[in-house]
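Starting off, we have a lone chain in the form predicted alone, written out as structure tokens.
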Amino acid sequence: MPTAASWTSGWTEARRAVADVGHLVRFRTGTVRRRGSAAWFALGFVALTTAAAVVPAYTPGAGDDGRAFDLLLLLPTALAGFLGLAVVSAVASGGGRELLDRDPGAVLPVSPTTDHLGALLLAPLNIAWLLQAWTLLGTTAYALGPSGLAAAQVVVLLWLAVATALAQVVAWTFEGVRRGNHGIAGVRLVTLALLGLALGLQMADALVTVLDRLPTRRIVLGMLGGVSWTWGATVAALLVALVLAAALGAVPAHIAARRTPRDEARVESGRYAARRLPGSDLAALVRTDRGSVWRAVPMRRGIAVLAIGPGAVALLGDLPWSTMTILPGLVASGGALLFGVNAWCLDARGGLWRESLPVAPGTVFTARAWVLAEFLVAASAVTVLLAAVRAGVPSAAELTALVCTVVVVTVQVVGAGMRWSAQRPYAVDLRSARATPAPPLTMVGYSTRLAVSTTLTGLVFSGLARVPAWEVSVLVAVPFVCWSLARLVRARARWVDPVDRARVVMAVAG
């Protein structure tokens, strides 16, 4: 039974742990490199915010009968799916981002609750959180018109911060039965299991009727009237279950900080039998480099998300394959986001060790660009089949469309990447699931740029996917396919200038 000192002790680390994300905030923002950029960066999102939850409001149809209705009976199920989105996004990041890297933070007497609370921090700092969100206000917006908009957006606000709040304490659940005997293969059977239910209510054509009766509901006729007791009544039960959510998902992270990763401990500790010699210098870089890739937990992790994620979606959805061009942009970008807008970090002290071998440094580049287009091909082909399931027997217009727009964006991705990997060269720790190749801001920015080419790129295949002749396909992606090339040789002019090159490799190695 919880005595008057335990409340007390809870609340004093609860204090403790607020001044304590105080203070890293102050200290990662310290070592931001480009002050100017961060501004920017702070000023476009308020913008954005802001045009997001505003404008659509007073465009022509908002409010009305007619499709803004619609989008207003989809609204339950769109803040549910922004839930989804959020447990999944923080279940495979292993209870979401670090606020101070895992070795530097294991000298500093940083508590569970303060990790904890970071992690619930740093969630929006992802473009798929914010395009969700940014999603959710326009939604709202549109739906309701301008009368009682100011009220119904902070109803909004309040559930966004609910959901990321719900979702740490499900990630830090997951993560806590993950590190536990059987846990893996206990999340593991969890998953196929949601997955299969979810599959199985499509299937019944059942899954509408279940989305209909889902609890977001009541927030949705809450936020409606504008200001009422009703709506402050809702605004009340999300205050609440706010602080709620984020005192109790402190509980499943100190389970979780007692436990070794086994995941991350299986890794480091295996044992690999060693192989013929390959032929090439080529072939033991690939060898290499592949092993480093997909050996590495939150590479796992994430191209399972990334590949079973949206072909799970599109396999409910029953996706056509005129629109199934979407797909591989989105996976691309999401891969390199993986390890590749900072491909060589994955070197670390170990990039002065190869310096010293007699490899062309061009043939370091290469073996690297190698394995990350194929790491991005790889989980491309694994969402596509997922989604062809359903979609049926595909015409050539649509086959090669689709084709072509794989080697597009995996090209485009690859050479962004590379690029990228020695213009801003950051050293950092991937053997933790929690671990992001670049600082949240910069990753932020790197998303942002991946997903509007990539996107982009998706939808002139997918008008090209309705033009009966293939061959327009193929004509369009030669000249996409050659400036990505030309832009990825000039990468790989800059690594093989050994000034450049340098530079890049004592960055990792810090």
Given for the second form:
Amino acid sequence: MPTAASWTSGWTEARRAVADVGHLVRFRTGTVRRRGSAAWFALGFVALTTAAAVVPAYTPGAGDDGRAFDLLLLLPTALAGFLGLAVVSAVASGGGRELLDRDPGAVLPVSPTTDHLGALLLAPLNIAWLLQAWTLLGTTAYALGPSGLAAAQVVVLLWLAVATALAQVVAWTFEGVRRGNHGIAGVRLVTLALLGLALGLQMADALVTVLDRLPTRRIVLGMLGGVSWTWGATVAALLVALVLAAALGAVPAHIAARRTPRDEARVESGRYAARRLPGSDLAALVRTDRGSVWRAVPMRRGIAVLAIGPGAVALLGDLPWSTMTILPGLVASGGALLFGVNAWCLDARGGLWRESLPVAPGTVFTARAWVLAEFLVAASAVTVLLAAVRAGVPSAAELTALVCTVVVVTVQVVGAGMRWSAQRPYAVDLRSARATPAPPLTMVGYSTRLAVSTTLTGLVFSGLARVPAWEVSVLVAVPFVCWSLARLVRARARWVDPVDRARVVMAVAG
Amino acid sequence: MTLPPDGHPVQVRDLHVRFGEVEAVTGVDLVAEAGHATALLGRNGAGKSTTMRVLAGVVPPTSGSVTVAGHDVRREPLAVKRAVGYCPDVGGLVPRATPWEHLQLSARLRRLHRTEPGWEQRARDLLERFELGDVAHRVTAGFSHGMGRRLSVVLAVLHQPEVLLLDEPFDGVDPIGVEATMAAIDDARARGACVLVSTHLRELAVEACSTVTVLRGGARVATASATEMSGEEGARAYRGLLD
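Switch from the form predicted alone to the form predicted in complex with its partner chain and print that structure.
Following is the full complex, with the preceding chain placed first.
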């Protein structure tokens, strides 16, 4: 009796998987709490994407031989950079986001193919993905000008889809390997080797040569000159690549699904030695909250990527001290998105028991905000230390501006995170590397707001780093910190209110 | 324990709890005595767990009067929490903390390290009695439902509270765990604590408690002795109260 799956049964399974994605999407959209906001988001997304793809083409200098041509030369690297970012994002999130959370999904016949296609669909609901995509569309528009723009943007859009699908293949492969014997060590070794290779190329001044020879050059050549045979061949090749990559991703997704997530199992079956009783109530609460953060796989994996990724890029790009002020905001925003925007979900169903303990609610709030702040500061410190390796000795003004940026963005992000945690609590299980503290659309909203505020702050202090008097940064930082602290105090007042607190605790307890 | 003049550690009068448009409790009256165990019975959504949450100081009442161990839950929530040991109906455990860390947090916040130097030994004994000694230093995320329930009971009884609130303590628990929970209820009763047990399981409720209060639609519909609610006759009476 033949036991191998036939071609027809494989095709039937694939069709069923695609149909199931539709069912799950309908289910998820049906659970969206604020439909009005979702509609505005969709409208905003279309408007911004259209604006990014068209407006730069009609600005002065677009399509010229000057700056626009320089950008055209950089376009192959930018396309490759998008792929790199998509890979890092998908690998860090253990294969991408879930259309249906793991626990409720466990009782449903959802195949790994459906899971893979769902993750592919959700990948663009990520501010890093969106910003990179808009940047690519805008760069292309400016580099080429109005002539043949529509044809070129079709190629860029197809590349965004292909790169996302390829990233998904790599992510599932990494996840499959990570779940195998010695997989965690293997993945760490590969990551270190890739970082070392990039650093080695940079040290040997060979990085630019490598970037100039990237295969993405062919894609850029295919988008030039409007609709032509070359353009048609490029579009066809990208379409084939998209279908192949989307289909191929199902193979490692099945392999990963058959294996146990080792890092989760290690956390859940490991023994944690008893420690002495903490010296104060606050210390006891901080210890519990720290455990909830640092023992969670998504937090550990996410913070490692956030701390090392931007630092490594800064190291490779030889970022000067004055521009380094952009990094803490980026890292703090990303760190808050791991749990800080729904900070009370750390207790999950234990929230009810914790709320029955005799301790002032203000102390509970202080502990949670403190743990979030130290999580963000630790990640920012690693990033800045890495970036500082090749940046030389900073001036007093540069150093002060950077320190002020870290302080300001940390207070900003903690304030925003604790405010949102009380406003919109969600019951979330943060066991899986794929878990996020809020639904996808909400996460996009949070990440956009955090990215805008912290990037603007970073830019302000980047300018101040060039001012000779270091005291100016401190003076500017004071109102920023006061404003954010006032918002944090308001969030605390909301938590201290027993009715509001009960609503939050019961929501996160599920 | 500071008791009101009539001496009842738990007194609930015309309790209403509203969550937005939903009224979860619509006028519960309840009195529970020291040294006795009272069962709260009722269908899903009858208001048992919400009432228990109010008594534990977790959810504030929308209206009505609730006194626990002589303290008003609205005005003195911290005093109520000091007097109460609470096993919530869902989970009740911090997923990435170990049982021992849960016990340490409770001991620290309840000042057991000052008032009861032997609390650690009692905690170890309780873990052993509930067959959780082997997993005392593993995070609770990997626990089965029954293990979680057993640990929640351990956490509720650790500080020998004046008022013990057990919400669905037998749910999914094996016979050894049920036996240990019954023993914990007996111990609490014997030292004069007031025990309230909310459960769907009538047989276990009448075995553990001396009085049974039945809730329906967020309000109390009957209070009877455990004897009246036991056996075939009790089952029929209970069934009649649910409709």
